[in-house]
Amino acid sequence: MRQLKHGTIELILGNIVDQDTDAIVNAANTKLTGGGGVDGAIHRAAGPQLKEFCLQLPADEQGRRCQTGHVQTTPAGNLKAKYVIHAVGPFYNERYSDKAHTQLRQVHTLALQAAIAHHCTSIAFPAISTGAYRFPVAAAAKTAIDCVCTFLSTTPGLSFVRFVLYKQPQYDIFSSTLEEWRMDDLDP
């Protein structure tokens, strides 16, 4: 657990459809209909209705409801959270790296400011493209600690921010990764 400014930022080891916080983040994919891994297990434990909620966002002719790098939020449905905030990562690619790394800041940013702008006052992340996006825990850890922390310490509205690991070793990397944030180690 660490204190910043205007906020506490906490790492555990569990399922984030357990959490009681105001909003968790959906790892999910464009479409917005639920998948594998985080996104399926939220659409499971939320109940039908969370799929109705997306399904009501407007689509392109693709059929997303979600740009990649982008959130979207609805009500959680049978979860312990009020808000569901769907927020869709990068894969990963070693070849456009650089976007990926940006994409995967966007979306935690986008992701606090649409909790504060729900009137929520704490929420979760998963560990955002680390499953099947395939995005490097150690890289994806620094970029999403880096942006919650710089988030806590200069913009009011959030008391608390959870990173709910799902593994292990994903646990040991966010937690070392917390351990070493500076304020001056800021990504560009």
Contents of the next structure:
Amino acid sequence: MRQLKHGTIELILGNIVDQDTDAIVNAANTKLTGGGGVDGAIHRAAGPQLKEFCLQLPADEQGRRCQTGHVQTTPAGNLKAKYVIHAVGPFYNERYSDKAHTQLRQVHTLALQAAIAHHCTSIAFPAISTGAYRFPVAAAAKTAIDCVCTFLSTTPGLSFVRFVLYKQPQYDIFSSTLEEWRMDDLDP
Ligand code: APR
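Okay, that was the form predicted alone. Show me the form predicted in complex with ligand APR next.
Full complex below, order starting with the chain above.
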């Protein structure tokens, strides 16, 4: 756990669906019609209403309701959280790793901003893109932690951000990344 100027960041080993933060973040795909991993677990726990909320969002001609690197917010159905912020992280490709990092950072920033826009003061994130989308965990942790710590150091609105890690090795990597984070790491 670390206390930053405007809020606290906490890491836990656990399941994203159990979180009672105002918002939880889904590791979604562009269609927002559900999937495996975090997406499947959230849709199962939230109940069929969540898919109905997603299907009400406008889709383009290819059925995409949210572009990569962007977020959409819906109510959370049967979950303890009030909102699900569906975040589409990048599929990791080593040849385009700069773009993947930019999109991963952007999706975290947009999720934090969406939570504030919906009057949430707390939010829980999974390790977006580190499963089916194959982002290396250490690299994803560095970007995700730096984005959230920078945000909580500079922007009022959220008092609590939690990362929910599903496996011990991921928890350990996020933990050491958080311990090592310094204000000096702030991007210009
Ligand atoms: N709670 C917290 N973390 C979880 C849970 C859970 N219930 N289930 C899986 N995880 C972890 C995984 O271990 C992984 O590290 O979340 C991380 C993200 O994995 P994915 O859910 O596969 O998400 P992502 O890599 O962003 O891929 C998104 O997967 O299911 C599809 O529809 C989804 O197409 C989209 C893609």
